[in-house]
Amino acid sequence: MKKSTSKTVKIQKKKSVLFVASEANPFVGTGGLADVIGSLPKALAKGKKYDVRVVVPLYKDFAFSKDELTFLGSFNVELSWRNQYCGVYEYNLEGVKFYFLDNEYYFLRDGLYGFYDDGERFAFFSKASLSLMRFLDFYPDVLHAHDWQSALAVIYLKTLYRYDYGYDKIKTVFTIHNIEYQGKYGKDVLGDVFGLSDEYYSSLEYDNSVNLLKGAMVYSDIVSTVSPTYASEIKYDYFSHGLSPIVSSVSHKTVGILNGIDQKLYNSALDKHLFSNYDETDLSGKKVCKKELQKMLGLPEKEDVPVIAMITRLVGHKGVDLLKCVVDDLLSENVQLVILGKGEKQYEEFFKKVQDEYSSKCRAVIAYNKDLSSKIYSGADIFLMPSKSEPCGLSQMIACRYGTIPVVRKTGGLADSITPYNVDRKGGNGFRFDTYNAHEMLYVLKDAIYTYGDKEVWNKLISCAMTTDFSWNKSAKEYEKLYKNLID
């Protein structure tokens, strides 16, 4: 009788990650956080190494109808003396399970943020995200929370839930997208709103207030930021918005991983908003986009005049104060300037005045307009992004995808994503200046304008910019390694 030669195959269970965040595209969003939560989980799920799930509040501003979601049931959430209903809806998208937590008292409002009770709203959301695990009987290997709105998910896990079955083995990653927003409240909210005893006050206290961002940084196993340079910058007072001592104290567990962008969404060959599609092998469509943009904005249709664009919030730290200082010098050059955005009244009025004074050279559109932004990305030649600080930035990457050459300041993700041609003139996907100084910015801008005149060099820059890999694949692999090391 022959012996069996078959071997027992051990089936390895997938590791799991639960993202906790206050917004996610394509469902609901206000900025870069939604882009990250809409893209990174999908990129991780493609690798098939992780069971990836996301939990987000179900806001009034939700882009989908409730009828398109699957209702899973409900549970109640205890928050200090409160006992609140929480409905659970599910939607599967590209290998990722998205859960939406429903409570009309907290989330059936116009807008996502800026309410007097935001602390209570997101404390409910954070506590409900942990209760969701018990409801689903799903305890992830890693809880990955984002920004102050979900900071309490980390804090609750490591305090109130730290000895509970299922919760006691969960590792935590907390990502800072912008350290300026910290979730600061008076001491009285600790027990009355957050339901935490005074024994935890010292862990959350900073500058005589409860600081949720600080608490999550202290309690999390890993702190990450959205670019390597930003991880270093926030150790210094100039960038940390007062938290540099805390950043330094957790530096041993801090990493910086550069965000990516959705390269299918931002694709000059596929974007339906463009006047004409094109790619790096045939730029004829970009010439059409430029001509039609000039016509649409009422600017002279001049192919050889470089169009410089800014798509930004009109606030000082985005560098519009630098442009304000030297705009007359810039517009004395043979250029056209296009600005799209809203923000502080002083800058809105200033750039409208510049448009009036330089009617044949400048257009300032004081609005948020996604369709027009695509047309500007594709129709411009140079994209100006002179931020004082920029944790990661997406606009410089998007500009590259459309063959519009970025001029950026060396900070945060701008430093990590843009390789400066103006340093050695051998290669690169943009231009960069170091100091937050209007005239240094102007000097590098003029270099870009001069280089634009050499079509052979400029076309090489365009090719390099359009082929730079800004996909989430690279970032997802770095997070996979991070999770693996943490779990192991």
Contents of the next structure:
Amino acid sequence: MKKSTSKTVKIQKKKSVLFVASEANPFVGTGGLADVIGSLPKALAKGKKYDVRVVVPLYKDFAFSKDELTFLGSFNVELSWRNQYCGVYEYNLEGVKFYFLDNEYYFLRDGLYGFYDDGERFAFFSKASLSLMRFLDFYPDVLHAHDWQSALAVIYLKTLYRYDYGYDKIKTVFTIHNIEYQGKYGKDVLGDVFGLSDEYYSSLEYDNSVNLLKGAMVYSDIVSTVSPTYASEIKYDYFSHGLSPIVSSVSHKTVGILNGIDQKLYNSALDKHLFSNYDETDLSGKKVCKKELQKMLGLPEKEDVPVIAMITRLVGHKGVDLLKCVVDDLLSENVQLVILGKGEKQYEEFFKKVQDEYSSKCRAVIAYNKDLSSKIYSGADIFLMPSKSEPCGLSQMIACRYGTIPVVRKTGGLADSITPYNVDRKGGNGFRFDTYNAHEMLYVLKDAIYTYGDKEVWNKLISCAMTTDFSWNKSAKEYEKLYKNLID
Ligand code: GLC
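Next up, the form predicted in complex with ligand GLC. The previous block was the form predicted on its own.
And the full complex, kicking off with our chain again.
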């Protein structure tokens, strides 16, 4: 007799992730977070294993007009005694659905952060991100929240929503892009603004304040940081901005995954901002970029004088003090120095003074300027990044992509992305120094200047830098694995 066989076909539903973040390129951004939220979801979507969606506030500073977005509808959000409107707009980009949450009272302002009610604004955003799930009938397998502005999304999910249909199975990943910014508030906001009862105070409390970053670290299933080195550094007081005991208490569920960059976006062969395009097989375009940059900035057009650049926020942890300390020594060398950035007044004024004093050698442009930054990345020879701490850092990777050799301090993501030529003088894509010390930095900078004189070695370095793989491929796989382990 013939045996009948029945085949069971397993239909596997695609797993899903919702990113909750306060900025995302190309829509709106002030820093590295926007780059990550603009590129990691795309890389994950490309892997086809996950349905990836992103939710961000709809600010006044927004690269698209509302007409370019699709309006999906609205709902109301309760925040303690408040009841606030929330409009939902959608935009599909390269396989990723972006949702923008609209509330003009909270977000129609000049700038993204720095308002007296930021706590309330981002509590609204976090709560609305959870209401969005019900509105869309889309309950992701994983909620992936980023930095203190989205910390309450994790906290609300694991407190107010923990038994609610659809929400009860969602796993959470919380990524710290910079532990310096924690979202700290007085105890009175817990009930009155965040709408959380006193029973949750001990989970959110740190140092007699409500600390949102701490709360998300405690409640999240996985805590991640943006480089393996930073993940271990923040166990120490020097890096943790007070939170090292909490970092240690969650170390069993903490991972460090190095950020990638969008290699299509940062590409010297395609970047339209450059004076001339080039790639590692033909660097003649880079020479043009350098000459035109010098001309544009009014510096002597000297091909053989190395141009050292810094593109940075002018704030303490970026290591500006080190440069401040040895700038005269550095400028006594045959070099040119170009600074682009904004930040603390003391540093802005200092570099303007240096420019006045060394008018044939130094330019300080106190601004954020995307066009100029591409021109500097491509036209400079050496890129200085002496950060005191650097969770990941993207500029050193971008500099490499443009064949500009980074000189970095060995910390966080700088340690994980730049391999030093200066240590064994063999491979490497940059120069590195260990201690946060101005003269150690100067010593290594002088080594880079000296090495620049040897064209054969320098061109090899350029080639190594330009061909280093900074794509998301590897890291996106690590996130995929992380999600999978959580879901399983
Ligand atoms: C923060 C960190 C920076 C990191 C970026 C993206 O801005 O300071 O080091 O590259 O986030 O994760």
